[in-house]
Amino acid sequence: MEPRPAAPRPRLCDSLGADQTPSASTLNAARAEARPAGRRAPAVAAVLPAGGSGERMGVPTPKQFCPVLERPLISYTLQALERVCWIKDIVVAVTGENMEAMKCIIQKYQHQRISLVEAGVTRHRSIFNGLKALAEDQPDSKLSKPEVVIIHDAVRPFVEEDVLLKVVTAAKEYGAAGAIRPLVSTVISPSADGCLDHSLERARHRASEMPQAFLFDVIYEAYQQCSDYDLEFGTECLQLALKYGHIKAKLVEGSPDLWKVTYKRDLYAAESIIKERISQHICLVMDTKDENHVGHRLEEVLKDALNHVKVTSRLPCHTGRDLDQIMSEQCYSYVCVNVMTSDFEEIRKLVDMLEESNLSILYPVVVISVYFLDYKSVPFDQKMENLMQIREYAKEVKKRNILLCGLLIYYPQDEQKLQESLRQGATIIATLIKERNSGLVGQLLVA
């Protein structure tokens, strides 16, 4: 078993966009509600089989290593598990040829509590290897045996803490538990000649999903008794607990986002979900308190146009405490409105703060520098020069996963035209934040 690589953590705790890490009081309340009074919290570990070749994906790269927003899919799944503070150890089973790649992922994205073992040739063999690493009877194991173990797929990145808590709590009581979902399609059985033999009544059946959880001794002993046929052709861990441990698993209703990335189109769906989640909070940084200034009108238009998005207003970076708080809330979208200054020093300060916060390690951060063209006060050529400087700077910061854009908004005196310019500007801002398309970085955009 490979030891867990030591790596410094980002200054900010990481969560998946809108899925904020729950507060200590919320988590404690959830735990207290989920387990009977007087019962201690079990020691919990997780095993992720990640040795698949991704044949159904139709690409040469195994699906768990396919990039989503330029980050491997498995990294999102690890993040979802390690943000749950009560999961002590996470064991990942990967093939020998992908071992170094997995180590690089752990180091680059600063994952913690991760141990690596070599995967087997089948899913069940990979899980068994992960369980062996957690068992006390392994002399070279550096991990302690948990009371409950979670088994989860490396390609199900959207698992939530409440589902994990439910299956762990049920496993503690029943010995085994698993998430289920209603069947989407009716299951039929064909005959040998390719004709319909019979179909199942869909309402009486469910789809077995992940995560699943077990008392460690139950599932480990079941794997120790498995036949070679089970290990080669089986896929259902709950069935092993029933067959060899006589444990009837408790079935827990799972959420719709437990789906598994299986086909290439699923990668695009996963990317869309992640973009949506990390676009739910916009921080508007404006260097004036003048509420009558057109910049504040843009804030009003943004809030009206994006009524489902949280828009927070802050002063520039020289009063950095407020921005530190925003960054700690996992905000990945910033709109810097330049009113009092004609250069982009505030943008540089903001980018420096973002780099220091390590936010962009996990997700691309969008920074939009907005300039208003007031025909009476600032020459057009000066604004254009600023935007061209931003284009060059954008090429530099893109390497650090910060997507910088410049936006020039006309500032006419006519109220109707002004309102239209602001609406166009808000539309462009919303598109840049939602799409996070690196192809748009540094381009000159004019409303």
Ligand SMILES: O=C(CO)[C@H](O)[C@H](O)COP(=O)(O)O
Given for the second form:
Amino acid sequence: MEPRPAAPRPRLCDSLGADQTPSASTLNAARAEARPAGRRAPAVAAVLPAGGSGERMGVPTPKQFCPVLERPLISYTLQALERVCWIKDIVVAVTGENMEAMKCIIQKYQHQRISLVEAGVTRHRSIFNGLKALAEDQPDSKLSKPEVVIIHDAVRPFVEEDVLLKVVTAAKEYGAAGAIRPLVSTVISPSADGCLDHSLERARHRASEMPQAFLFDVIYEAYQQCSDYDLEFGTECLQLALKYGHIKAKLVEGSPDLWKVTYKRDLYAAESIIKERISQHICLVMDTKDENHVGHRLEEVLKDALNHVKVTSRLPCHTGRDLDQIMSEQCYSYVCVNVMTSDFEEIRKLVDMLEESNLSILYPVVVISVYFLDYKSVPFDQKMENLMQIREYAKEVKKRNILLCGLLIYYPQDEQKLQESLRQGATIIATLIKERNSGLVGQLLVA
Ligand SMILES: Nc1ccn([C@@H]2O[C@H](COP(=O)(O)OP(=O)(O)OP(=O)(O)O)[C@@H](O)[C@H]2O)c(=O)n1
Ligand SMILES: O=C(CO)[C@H](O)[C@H](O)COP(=O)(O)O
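We have the form predicted on its own; now please give the form predicted together with the ligand.
First the chain shown before, then all remaining chains and molecules of the complex.
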């Protein structure tokens, strides 16, 4: 199953308690075999190099600041790390010219436990600056030296707690550890004339990915000893630990999502992954308890059409207190089925609750207001006049990252035609949720 998207606020702390280090129970539960029970949990910090210019991306904005669903990429990586409450400090290396932008990102998305340092001209120099900030000998530093330090690229947003735990646990035991993946292509070595010299046996090699973790003293001493050449041209921190600390890093199998956003296409891939993750749960808010009403048939058709998605239904906001519960489970998609009314009262209540929940700070929340087009109940022109107000209201709530659209479902007497309308309605709902297209905000679609 796909992992859930990162929570807006760190949730794991609740189960770990106030202590900011991994408790013995958590570590042991996850890695009983790797870490003998009863040993003290290490103090852990993370360094994120974020000072590159993203040349290979080919856009003027450094890739870590490129928007993905209108939020800078680096914010996703920070979110992924800060929800791991046993990581005490997160040190981010950014260039002087991006320092203010970075501070704004931290404030806007309410990131926590972040300290900023000036980046260097190469990735190794940026990491070294981050490590220096964590070292004991820094005057006036609020940071304390950790036992283990994680190094993770700011442009790898999908890092999960389990792999962080694995590299930290292995670093404590071996001194250094890093995530690896099987090679996608074979690595070959060309000769000076541009011809094949030899090729490496693919099965015997691995791609080195991030995160990596080190005993702090091991990697800090390695950086202190390393040459200008290493700092200028090196690409591998594990190699520095080997060369200067004689530490053979433990290699840990990582997930495919650990890849580094490097080219423009990677931004599209990242966006697709995020959209898919936040579209796995849909909440239907019904304004009728009547089991025979067509609203419930829409729910059935939707469940059939989206059989991999969790669909839950609730009564309206004023009676259904458990909507709070759904929001706390990070549900980012709501379908309000208005059977009894053609006004926006219920939508307004739902939007207010969403705002209070802070859900839309991190991800766009989709709200679809569904109305049944039953010519008999209210004169059509009067109903339309009411519904057209959605445009203005949707514009207003878009500012809060809530994407509101209306959907009219044709409700004829003929059973077959009704079934077709419901199916079309379900397809439109599924598309709006999956695509989260802000261009459709305020539109009244017809099924
Ligand atoms: N002087 C540098 C160069 C790179 N990085 C960071 O190191 C990570 C991985 O590097 P890479 O993918 O090479 O990033 P860029 O150098 O920005 O990309 P490119 O090589 O395409 O220019 C990124 O988070 C990048 O911001 C850094 O902190 N300081
Ligand atoms: O994978 C890595 C280390 O093993 C790093 O992400 C990689 O070294 C970044 O370097 P580059 O700038 O060359 O992409």
